[in-house]
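Next up is one chain by itself, shown in structure tokens, the form predicted alone.
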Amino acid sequence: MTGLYIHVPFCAVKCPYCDFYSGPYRRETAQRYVEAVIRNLTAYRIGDTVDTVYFGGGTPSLLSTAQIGSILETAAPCLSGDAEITLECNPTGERGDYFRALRRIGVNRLSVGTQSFSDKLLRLIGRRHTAQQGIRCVEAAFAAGFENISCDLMLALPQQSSALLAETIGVLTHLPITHVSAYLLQVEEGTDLSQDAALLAQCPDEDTAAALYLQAVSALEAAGFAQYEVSSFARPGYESRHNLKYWHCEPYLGIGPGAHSCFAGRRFCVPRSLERFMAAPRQEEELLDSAPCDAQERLMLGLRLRYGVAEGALSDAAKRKLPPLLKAGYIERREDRIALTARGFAVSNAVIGMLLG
């Protein structure tokens, strides 16, 4: 089974910590950006079932609906019949036709970039929606026929607190959802946000942002959203397919410009420049690794996960490396299988480093 992504190359407003290559949305580009999504995906013959369609960004739902219908319609002969079809959108202006449009056409899961429901922090964070905007996109997204949406969480962000993580985590898992994904924030270089050094001063600290973490990762769970990946939180059942495969090492093929694959057996990314992908009768495709997923790679994104790894596929270097960092909570043993605990996934990538380095 393989994953498509679809790259949406297009913001109304770039937002100032984002890293993701976008730029302004114009009706006439779009179009001819949709053209070669189309033209790219009759030109791969992927060959195999496709189970899981995710539209990222950018901000996809500023496409027509007609515009993704013609994507889905064009990628339906390989699509299985219970394909994961994702959109992310930003809850912006009135969406109920708009949401009811994408039932019809097969979308069946939304992300929703909340980030938070704090009205000072969006403000700060350069969101264009406010809190009651959030609330009322996921509403109308319900009463659309969704029954899998997932929103986002930021976490670190300048001027949180305990106490106004607490109000939107509040806020958060009493709306009608299946799937968090909270993050922290990370500083980009090269973003407006890297530049902006009053706005930087007023972030959490690292260990102040580790306990945000750990307050977000405790509430989640208590709400009924249980861990089972670094930054993703499900109900039972409704864990992300899609990006379930990124950590499985599994085949997705990314479609786009900045979109990235690990497709036919080698990963590889498209150039960041609209204008060079909607040019070419296929995309172009920059090699970043001609044998992916090696043991080593499986096994640091295997720890990613909540389940994480066999202690048996560990070298033995890894396994001396195991009893200080079971001591001081960063992992667990569970019967035969090494796995990083809430406090480990805080700052996972010094974890994982230590133990696979």
Given for the second form:
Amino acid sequence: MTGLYIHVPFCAVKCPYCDFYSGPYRRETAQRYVEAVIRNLTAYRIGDTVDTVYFGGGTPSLLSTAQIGSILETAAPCLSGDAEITLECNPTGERGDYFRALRRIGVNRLSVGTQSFSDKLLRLIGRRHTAQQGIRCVEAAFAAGFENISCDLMLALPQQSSALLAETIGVLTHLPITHVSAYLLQVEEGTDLSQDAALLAQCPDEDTAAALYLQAVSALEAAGFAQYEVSSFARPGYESRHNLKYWHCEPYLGIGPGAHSCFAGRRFCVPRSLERFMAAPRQEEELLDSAPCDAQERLMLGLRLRYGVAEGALSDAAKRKLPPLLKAGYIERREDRIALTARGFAVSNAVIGMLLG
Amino acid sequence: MQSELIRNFCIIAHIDHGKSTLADRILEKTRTVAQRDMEQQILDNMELERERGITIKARAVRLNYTAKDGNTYVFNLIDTPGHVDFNYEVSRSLAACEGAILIVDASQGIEAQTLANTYLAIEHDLEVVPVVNKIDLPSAQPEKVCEEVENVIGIPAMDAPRISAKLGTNVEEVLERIVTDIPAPKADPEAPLKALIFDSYYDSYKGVIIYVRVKDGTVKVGDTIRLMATGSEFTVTEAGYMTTDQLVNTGTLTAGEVGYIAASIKSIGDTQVGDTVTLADNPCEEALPGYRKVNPMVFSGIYPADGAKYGDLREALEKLQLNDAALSFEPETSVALGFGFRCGFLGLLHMEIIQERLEREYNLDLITTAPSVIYKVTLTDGTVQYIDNPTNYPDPSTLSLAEEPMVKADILVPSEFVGNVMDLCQDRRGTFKDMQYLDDTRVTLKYELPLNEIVYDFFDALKSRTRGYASFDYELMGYAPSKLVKLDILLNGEIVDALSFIVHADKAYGRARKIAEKLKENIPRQLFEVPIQAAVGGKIIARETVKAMRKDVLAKCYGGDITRKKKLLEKQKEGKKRMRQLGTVEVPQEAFMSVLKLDE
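Next block: the form predicted together with its partner chain, after the form predicted alone:
All chains and molecules follow, beginning with the one already shown.
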């Protein structure tokens, strides 16, 4: 079973911290882009059953439901009946009609870029919506028939205090949602944020950021959202099937400029150029790895999951390094499996590096 | 060659007073090098020497000068090293000359180093020709400087040439003085060969090239020579003189001349600076005076940052040793650093130079341990040991007497900084001996100081307390009893042998605290807390803690882009190569280096 990722490279406004590939939205360009996606879908002859589709971005909700529908229609011959079809959207404006139309064309999961429910923090990081708009958007989506809604939650934002975070999580967990993606703000090279010394100076330090992360984990867990991956939380049964493919080394095909794939035995990405993507009969592929999903990679990815990996999959050298990690509470042993704890996740680069190094 | 037409001389100057510039001008004026071929500072041809503006190896150049008296003279300009670390080499170079040009900066006046080398020249009966340089500077005070030379050194200087080597002003006057003031060599070409080795270097085609001053006799190609200190004998393959860029094989060298000898000599160890060369079948009766074997005074462990480069390091040290008999090294092992070498140096500058050359010319990444001097310990059973590696310091319970090497130090300083310098010397356990005013503004201070107090950072500290105006010179004077202790550093409860050192008991606490702080700054936070402790004889006297890291995570999955995570892992692996794994603690190279400079 294959996952399908469609990268929609348009944004009304670029967020200062974001380094995903996207450019300004124009109606004609969007249409040419959609045609190129459809052309590629046909060209790839996927063959396998597609059981997840994920429209990521950029801002996929800038596309019309007709455009999204035409893409899904092209993929339809491969789609399984119970496919998880996710679309990322920004909480701007009342869009009940739009959501209802999305449901009709088969989109059954929404990922809403709420990020925070503090207007002060939203303004600071350059988001264009308010806390209230975030809440209304989720409620409208739910009312339109979306039962599977995920919200983004950003941690370690400038000026973010423990109290502000608690407030945001309080709002979040009372919304009719099933899933939360909680991630720490990462300062990416080349973004506007990386140039904004004044704002960077207000970012929490390492210790505070870690504390905020751990606070989010326990608050979400307490509200019934179980952590199943470093930054993913879900009510039972609502784990993102699409994202799990990444961690399980299952195949996924990414279409669109900047999209990544692990498909037909190769990892590759598409150059970050909308023009080139639209001009090519079939998208260019930059090969990243011609033999992916080896044992090392499976461990690296598997250890990001709360489910962890079979202890037997570890090298002898790695097994010898377990005792201090267990003792310090970075990992735990569950029957024959080894898994990182929340504290372990906070330092997972080092822990995984140690076990694989 | 008629020895009356030979002049052998060297140039004495403080760093930056213009020695190399004057040498360049002299070479230019005597047309030894064409103007267009002039690369500035021809004599200092080692990259490092040019950068630091100092001379490390001695060199000699022959030039011809037609004087106003109509005669053409042969000048042998012998360039000497200019640093206290190389005092012995300086003395041998001086012994090859009849005269010395003393350059004094017209705005700076006499400095300690100039003074020390001038006295050394006078001791060797050299005719000292003072020259006042940099008269083009607005701050130049040539009259005052000449007066100072007369008062302080006691040689006539009022008619000293006032020159600007930079602009070429009055350089000819210097050349005439060389002819008129410096005596021709007194030499007997008929006597048995007696030649002084004042430097040598290894040439991969000709073997060791020795630089000699022939005092008596003649040597020619085909002769069998004997090196008197080692007794080894060789057949001369080349004999001749040096220009700025080549050796000219004339086949013979006679009394009074300065030149080179090649004799297929394999090891520089055979050609000790200061040794006497004679003929095997007609040897001279006694060797020239003043020879001594050069002994390293400062030791440190040198380890490759990457253990796999051990072989490369050995090769590089062997190559450097070909040209540097004063460098010693022997293999040693450290629990913390693996395989490396304990290296001996003449002094700190020598040590820095060797380290820099290893890194630059041989592309090695090094970890060095704190420099140590040689301590003398007497055990309770009466045996005496010399300790150059703190790791080998005996258990205090078996120790009956510990002694450390002492030096006599001369410090020349503007009077306004005398207080600062005295505080510094006091702090470094110095004993005040004497203070003299050179003139109204400058003072010479004499102190006895433990060598181990000056090997770390004394010179830097001196400079920073005198805004760079102090100059400093020292000589070894022997051992004195001292209250020494071995200070150990523990990371996560384990002693790190490479960080141990020997220190005076009164200093142990302060230094322990500083080291612990430095290590804390330089050891990155890791998964587990790292306690840093400093201990003397098992007693903890300082403690710091590197807290465990709290956050190190890439949180978001970028639409299935796992390349960043993989790159991160690779970067971690790369980073680990620059780390030393000590038990569960990862210690970066910088941490080892940071404890070498504590005074910052």
